[in-house]
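Shown here is one chain on its own, the form predicted alone, set out as structure tokens.
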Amino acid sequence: MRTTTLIIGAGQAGLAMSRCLTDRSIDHVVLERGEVANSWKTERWDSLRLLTPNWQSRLPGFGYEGDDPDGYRTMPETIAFLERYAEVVAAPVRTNTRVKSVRQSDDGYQVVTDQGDWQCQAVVLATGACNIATVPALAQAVPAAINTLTAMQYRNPEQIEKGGVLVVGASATGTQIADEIHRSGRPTTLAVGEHVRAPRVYRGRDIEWWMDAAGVLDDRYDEVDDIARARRVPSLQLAGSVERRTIDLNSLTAIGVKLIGRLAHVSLGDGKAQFSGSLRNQCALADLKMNRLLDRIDEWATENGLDDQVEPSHRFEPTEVEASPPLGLDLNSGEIRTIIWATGFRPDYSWLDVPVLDRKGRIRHDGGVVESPGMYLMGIPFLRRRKSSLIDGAGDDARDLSAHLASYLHRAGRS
């Protein structure tokens, strides 16, 4: 089988690219291992809502059409939104088609799938950055009596036995799961490493509204000092809820969640866990970064004459940390019955047989233009803009990269 361009992945990034290629009359096919929006269907917990308001779900030629623009979509609503988008743009999706390998050929790329082989001149990797849950090597030393699961495996508190729970990781995923589990009656401890604190609402408006309006989300990859570092920054401690609640470390402490430092070591055999003593410093740094963001928002509001239209500028209470947080925990004591690894995710490129991966398994690229001619990347954090991994970021990235792809085909005499 042959087509000009193959897009691998039918999430928001792949579908946005499909629409942009259609607009440019570039023949293409979208390959999806499961169904449209497969990751949203199979790898999220039950109560999760989008971290961004409904109005911010903007894709090329499509957007929110309901009567609750400031609400936050549930997972079923998010899935329905993406399925509807695929229909509206008539994306040529081949579902239940798993890619087994991608390799260079004399005329571009050969893509081998479990439904047959394809030959294409360009390929777009839109499989996302969250294919595999990252679990630290020290997990191997956790006593066998303790149940462990990743954030991708977690669905709701009912799947967890009664007793104490240790959630490792305090970004958006970890804080939301810790909040939900503790409210279910299971004593919860949260191991906190690097994190990014942010209020859900600031000066009467959603923080995402401010970041969108002030241009924070449009910061470009080629304008930041250290793009490698920017791409590793954890997700904001945000949650979507009907109440527009802020879920941060202070809110967790207020309901009884116990904070502890980053999990640094587990002794094989005796199950003694050791935690970093940097909790206070990590929290102070997160507060500092949050206030820098609020400073930028305040400056923009003043420059654009909004100060009289919104609530006054203010700052939030610093993160509260007990004077001497525990540095150790006996995992054999029975206090902790379950550990949930909310320690991030990584992409899966095990099927990519093109020499474009660095020593850490990341694709070498310049704003989504991969080092192999005719290959493009979509849907990873800060690909071209700070918002690249959001639904709202897929459209701008797809417009840029589809233009580059069209130019590549033209230069190569393939269009």
Second form
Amino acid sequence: MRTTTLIIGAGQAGLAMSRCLTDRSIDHVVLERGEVANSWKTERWDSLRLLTPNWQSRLPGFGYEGDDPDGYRTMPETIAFLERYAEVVAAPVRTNTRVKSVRQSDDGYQVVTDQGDWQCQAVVLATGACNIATVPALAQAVPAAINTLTAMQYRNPEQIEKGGVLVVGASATGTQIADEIHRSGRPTTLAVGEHVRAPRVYRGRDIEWWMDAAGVLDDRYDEVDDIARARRVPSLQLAGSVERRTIDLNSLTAIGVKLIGRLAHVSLGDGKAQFSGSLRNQCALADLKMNRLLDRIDEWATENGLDDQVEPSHRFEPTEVEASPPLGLDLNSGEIRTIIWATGFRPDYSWLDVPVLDRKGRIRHDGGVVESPGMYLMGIPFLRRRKSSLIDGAGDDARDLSAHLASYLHRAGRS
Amino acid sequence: MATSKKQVDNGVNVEALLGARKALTEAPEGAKFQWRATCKWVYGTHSRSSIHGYFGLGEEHKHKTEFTFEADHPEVFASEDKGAAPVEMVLCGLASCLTAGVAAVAQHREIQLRSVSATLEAGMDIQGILGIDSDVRNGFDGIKVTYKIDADATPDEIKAVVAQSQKRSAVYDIIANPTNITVEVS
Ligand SMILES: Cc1cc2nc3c(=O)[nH]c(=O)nc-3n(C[C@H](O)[C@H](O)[C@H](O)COP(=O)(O)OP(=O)(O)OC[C@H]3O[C@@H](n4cnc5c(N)ncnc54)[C@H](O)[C@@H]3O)c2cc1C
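Moving on from the form predicted alone, please list the structure of the form predicted together with its partner chain.
Below is the entire complex, every chain and molecule, led by the chain shown above.
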């Protein structure tokens, strides 16, 4: 089979790209191993709501039409939203088509799927940044009696044995899961490494509103100080809820979750877990970083004459850390029954047979333009902008990259 | 933009450090260092350590001179107090590492330092090392570092420099996280 451009993946990134290619009359097909919005359908926990408000999910030619712009979509609502988008833009999606290999060919790329082979001139990798839950190597030393699961396997507290739970990782995923599990009556300890703190609401407006308005989310990859670092920054500690709750380390401490340092070592055999003594500094770093964000927001508000339309500027209580947080836990004592790895996600490129990966397994690219001509990448953190991995970031990236793709096809004289 | 750069001089060659960072990102093998010390027993609890050679950037190096350090224990331990106690030398290592980091981070952030001083306090219950109570650990029960910094920056900027210095400090990591130790007799 032949087409000009293949898009792999029918999440928001692939769908937004499809819409932009249609606008440019570039012939294309979207290959999807499952169904539209597969990741949202199969890889998220039950209670999850988007941490971005409804108004913020703007895709090319599509936005929010309901009467609750400030609410946060549930998973069924998110799935329905993307399904509707696929319909509206008439994306040519081939569902249940798994890509097994992409390799260079004489005039572009050969794409092998479990539903036949394709030949194309350009290929867009929109397979997502979160295909695999990262589990640290020390997990191997965890005693067999402890149940372990990743954030991707986690669905709800009922899935977990009664008893103590250790959640490892305190970004958006880890804090939300710790909150839910502890409230279910399972005493929860949260191991905290590097994290980014942010309030849900600041000066009466959603933090996402501020970051959008002040241009924080539009910061460009070729203008930030250290893009390699910016691409590694963990997700903001935010959650979507009907009550617009802030979930941060202080709110977790207030309901009785115990904070502990980054899990540093588990000794094989005796099941003794050791935690870093760096908790205080991790929290100080996050508080200072949050305050720099709020400073930027305040400056923007003043420059734009908003100061008397919103609540006054203020700062949040510093993160509270107990005087001497424990440094060790005996995993054989029975205190902890379950460990949940909320230690991040990474992409899976095992099917990509084009030499574009660096030594850490990441795709080498310049703002989504991959080294291999005619190959494009979407949906990874800070691909082109701070918002690149968000639903709201897919549109601008797809517009930029589809323009590049069109001129590539034009130059190659093949369109 | 080189033209808009403030004249900040903390004596740290940040350009060289950034250059090394870039070069080592491309050639990570060169980043593998080995640090060494030798130590000779003198008498009693007095010992003398020397530091001279180390390995890094793919080859052997030597410090400009050999540095020696006397260590002993104070008289309350019935020792002769011919040098700092080893635990105190650990505090020196942490203080020096964090302070070097403060200077480097400040330079990188174009913050002029005028003075930096740190005071370190570490509690220890010596029932541990004396074997009186096996529930008491040998080492510190905590370390408190207090910085006094005079610099061209806001209090939060100074706090951020100190926090970043901890984040990048080798000795901080060595103390805060476990390390495998192999001791052999040859
Ligand atoms: C827990 C969690 C919560 C999040 N919450 C928010 C939020 O509140 N707001 C927000 O804006 N963003 C959020 N994100 C970030 C981001 O929006 C999602 O990760 C989103 O799914 C990314 O969209 P995507 O189109 O880039 O990738 P995906 O949605 O992952 O889509 C990739 C598609 O490619 C398919 N695919 C993968 N490999 C193959 C293959 N070999 N062959 C064929 N098809 C393949 C997959 O089945 C999938 O459908 C969240 C992410 C996570 C993990």
